[in-house]
Amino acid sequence: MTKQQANWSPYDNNGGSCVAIAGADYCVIAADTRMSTGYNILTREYSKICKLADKCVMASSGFQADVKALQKQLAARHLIYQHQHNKQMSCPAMAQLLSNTLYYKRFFPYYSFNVLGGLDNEGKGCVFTYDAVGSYEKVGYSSQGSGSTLITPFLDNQLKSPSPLLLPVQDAVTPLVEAEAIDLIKTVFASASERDIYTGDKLEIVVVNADGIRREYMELRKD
């Protein structure tokens, strides 16, 4: 008779999708609000988007317990930075901090897949995309999470950014104006929620521009 045993894992994948698009003077970060485990929906009202600084926002999918631990760690490090430098971190500085924080835990990683978006020191939109152990890249747009395999080809088709190997180096920001970027994000989430069971319920959109941060919501399918 085959010996049977229960396998326990320290990780879970709570699903959900995140998207960020950078423009000339704005950044749009969006995520759905469904949190699942297996075929069970745990809550339909869970925000995956975290404000890290006045002009820097992070959206995370994956294991939400690890995401919460990561957010607390970044908030603590940012507070120390503010006391030492008497100013908030810029978005590129926060991007490097997030990379270092993830890499520090590479042997027992935070099981979180992050996109970081905001405005850089010149007021231009920027998006940084990550893997679970801190490798990151500055891009014009990015998608992470359970619906990213559906969303990324759509964004590539609409926004394909120039190759980073081309010289001179091309600017990564997308040519869209803010309203077009918001409409595109609504379209990709409406599309992804039709095929991905872990994406749905409600779409939360955070827009970062010179006026500050504002939020919008759109209903997605609930089944």
The other form holds:
Amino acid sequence: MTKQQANWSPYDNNGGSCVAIAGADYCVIAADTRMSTGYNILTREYSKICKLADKCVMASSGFQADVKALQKQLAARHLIYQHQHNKQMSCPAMAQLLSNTLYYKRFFPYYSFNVLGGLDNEGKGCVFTYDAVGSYEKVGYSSQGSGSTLITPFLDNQLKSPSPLLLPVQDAVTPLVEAEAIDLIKTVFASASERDIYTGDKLEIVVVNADGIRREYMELRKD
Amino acid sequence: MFRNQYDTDVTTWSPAGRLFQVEYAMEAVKQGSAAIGLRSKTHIVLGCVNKANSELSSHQKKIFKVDDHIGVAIAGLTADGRVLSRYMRNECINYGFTYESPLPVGRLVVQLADKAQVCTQRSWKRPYGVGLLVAGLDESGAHLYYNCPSGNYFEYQAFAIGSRSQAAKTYLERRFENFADSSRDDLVKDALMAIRETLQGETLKSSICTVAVVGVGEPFHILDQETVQQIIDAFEIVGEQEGPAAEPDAAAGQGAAAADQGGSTDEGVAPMDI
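Output the form predicted together with the partner chain next; the form predicted alone has already been displayed.
Below is the entire complex, every chain and molecule, led by the chain shown above.
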């Protein structure tokens, strides 16, 4: 008698792509707004981006139910932090919290592929990229989700900085200005929408800088 | 109150049907420095007197934000108050997580009261020695509750607890009928005047009191010292004597250090807080 196999999965993949780019005094986080399951579209207007703190924004692709649960967890933990410390969490602090939260469910993971973006305590842009179980790294830019294989090589070509292992230590943040970074994001998503069926409909761009957080939208291919 | 043979245990009744330990706990509330609360239909103001142990130390934190729509002022054993605030914050966060809506104040005070009651019926526990003025907003408007160590709670239009609170209560009793329709600013003024009553002659300064407001469209927050001082100056006949070298008030950071060290940012003095 063969071992019984599960005939259902607790996970689903709702598709979508997320990108974040860090600049000298800004950070751009972007994601498409299409939510799919299998070959179907569930909705064209779903936001994958969540504001976790004043200067910290997260974009997640993968299984959106897990993403929502993860966002709620982080929001509740952030409230506790604010009560105890009387201030907002910094982006690096939130980055560590996210990593710990993900690893906490190491043996039944959040099916969530995250990029965290924001400003660090000195006002410099920072981006952190994660896998599903919390392994993370501070980088100058990152892409996750169904379109990441199409997006990352292009970002590498445009933004790649020397390895952080080399000395003297080079800055990972891009020398591009905010407007140029946003333009790059738009180009990248337009390209991804061409070939990735799960990416499209609308692009949501969130920009974090010293003035605060602002949101922008751009139409993408709807097929 | 005098010592008697029925007051050792909280689980011992007196022949007159009293639990003396619980009553002693309420005594602890009366010894704490004053806290007052008053409400209109849309706003609640909490105020308290800050007494520092010495000129060198910071003052105790007596007003806590529990959630955007709930705040609490305490009198009595402030350590007990801190622990209960943490409990309240936790309850609010958990309720918000589960129901994605704010915890109704009425529910929270019942939970708090039940928690207090447990301590009046366990031989290995003691009652909480703190009275809480809970200010909160819910769908039916603004509410002010008082939670006792006994496990009782009452809703009030205005109330004062702690030492010399009777003076404040008298002031509030005279004016409370007007509070329901008061504007937010008038409410804050009344709160400060009530605090002044408890000071019995001592000058009212923003450095010795803390004021917090919560209302419709206004999340709970503690007013910063500058704002409070401005309101005081507006209604005081005699101007404030902040005095150049007068008070080496370590915590207040008043005078030259104009850097907005409001009541809420006094948290820099970590030892007192969680």
